[in-house]
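A single chain comes next, written as structure tokens; it is the form predicted on its own.
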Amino acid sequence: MLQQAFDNMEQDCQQVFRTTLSALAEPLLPLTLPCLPAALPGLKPATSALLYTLIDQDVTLWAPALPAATLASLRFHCALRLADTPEQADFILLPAGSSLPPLSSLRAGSPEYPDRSTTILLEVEDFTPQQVEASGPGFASPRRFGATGLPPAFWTQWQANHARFPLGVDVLLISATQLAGLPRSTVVQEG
């Protein structure tokens, strides 16, 4: 059974996306999705408006088993294609509670291409101000932030990933209405 996507797909797509970018050009502020879905089964509402935002026939995702609505969704309204392993992937997926693939094992661009790399959706319970302090590129001065259900040791992972900038992974993290950008550049501390 498919689910409805947005009511007015092109114009929804253009505002969650323009949030986006705005979210990857001020790391780790959460943001307020202006317009959400019904959320896909198995999914926040915020990561079903990405999915119908950035997912195409151009790209592929990999996420763990997802319901079978959820993918026929996903194939009708953007011509989902399924990357087969994580390295593989130009989106990954992790619902909440999903386990993170070391991130030194994704896409990380190359020194001549470093935009061909891996972004991953990461679903978070909520936003916090409590686990790291942040700064790089697009912070005006450092900032505190923090989300809750993150999975184990993903502030070392992100720091190992920041160690390969240019290159390396960028994240969205998702709240069930929010998001926050998490571009290679940012610079976290954890405590």
Given for the second form:
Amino acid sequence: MLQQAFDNMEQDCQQVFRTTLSALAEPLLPLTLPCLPAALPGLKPATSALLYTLIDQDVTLWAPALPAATLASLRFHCALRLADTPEQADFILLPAGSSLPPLSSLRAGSPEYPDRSTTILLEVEDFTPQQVEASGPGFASPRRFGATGLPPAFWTQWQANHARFPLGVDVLLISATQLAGLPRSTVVQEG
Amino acid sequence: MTETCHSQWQYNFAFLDENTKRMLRRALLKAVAIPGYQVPFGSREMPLPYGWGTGGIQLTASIIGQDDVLKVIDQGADDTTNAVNIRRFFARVTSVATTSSTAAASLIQSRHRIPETPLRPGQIMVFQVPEPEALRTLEASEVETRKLHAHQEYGLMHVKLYEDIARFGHIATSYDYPVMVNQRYLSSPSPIPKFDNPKLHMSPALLLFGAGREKRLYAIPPHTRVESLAFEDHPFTVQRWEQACALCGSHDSYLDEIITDDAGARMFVCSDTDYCQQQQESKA
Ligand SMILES: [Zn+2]
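Could you present the same protein in the form predicted in complex with the partner chain, rather than the form predicted on its own shown above?
Up next: the whole complex, starting with the chain shown before.
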């Protein structure tokens, strides 16, 4: 049974993309997605919106086991191609509660082409203001940020990821209806 | 067959097909994550001649939506042929609202200038870039310039600017003056006058750069450090004029010298026509 994607694929993808662009341009500032499709089984509505917007036959996605209906819908709407391992993927999808592969094992680009790297779609429960202080490009001044449902030791791993800049992975943190960008340029201090 | 192609063009909002937009959008997200780094993008051809601002048009087409208000400038003016054509083109293929007002625009595509009216949070500027590689005149090989960026090896550029000082007593580069973005990547600000370089530093707006022929794009996120190269004994300076604008009296704007009659009489006027008009109206 295929899920219905967006009502208007072209317009809704544009809207979701603009929110994603803003989310990476001003990191760790949760933004509400302007339009949401019906959630794919096993995923949040916002995650489904991002998959429709970003994925096509030109990229590969790795995810832990997903419901067959979700895979079928993504194959239909996005021409989904799955990567065999997280280390090979252009995008990594981590539904809520999935374990995080070591960030240092993932594609971080090369010194000449740091863009040849992985982007992680990471589901969290919700955004709370209380875990870290962040700064870097996109921050007029340092901003406090937190999310419940993050994998253990996420922020420690993040610091190592940022230390490789301009190499590294980028993360999109996703709640049911919101999105916060975490580009590799973001400096995070715990506490 | 012709019919199918025709209707496909008609119904593709903003003219590019969805696959091309997604490819550009993914590249833009990388560009924002690595400020100042040139992201290569795929090689689908645009049915437009280069030099028409294809890089800027592709970026604008991949981000524009129905709520946008678009402004297009060329050398600061909204009414030059190039700016008018691009604005009409997007009005036709997207039906978005257009404006000449910097303050009213959500999206500004530009060739050669940054508006005088300060940009605001939420705005996006798209720059048309003929040559995205700041090091290209010094090193012809893309393999080599990639290595120089990888190792942050920018001595060549400093040598070039210092040779200017030795020859002319000052840095002669006045357009496309190289900048360091986020203290990491040497970048071309596109052929804007160096007068506009300080506007790149900690801009509240998102700045996107598209090079159509070279198929590369790059970004300066809001609130990002952008420094024009300089030396301790030769700090960076911008152009200044003794005259005020002959039309609005502004002392703070970038001025163009124009010839006003056959006898060669000259005057200096704002290059930013929207700004000049606002200034004239506020004094009227
Ligand atoms: Zn004026």
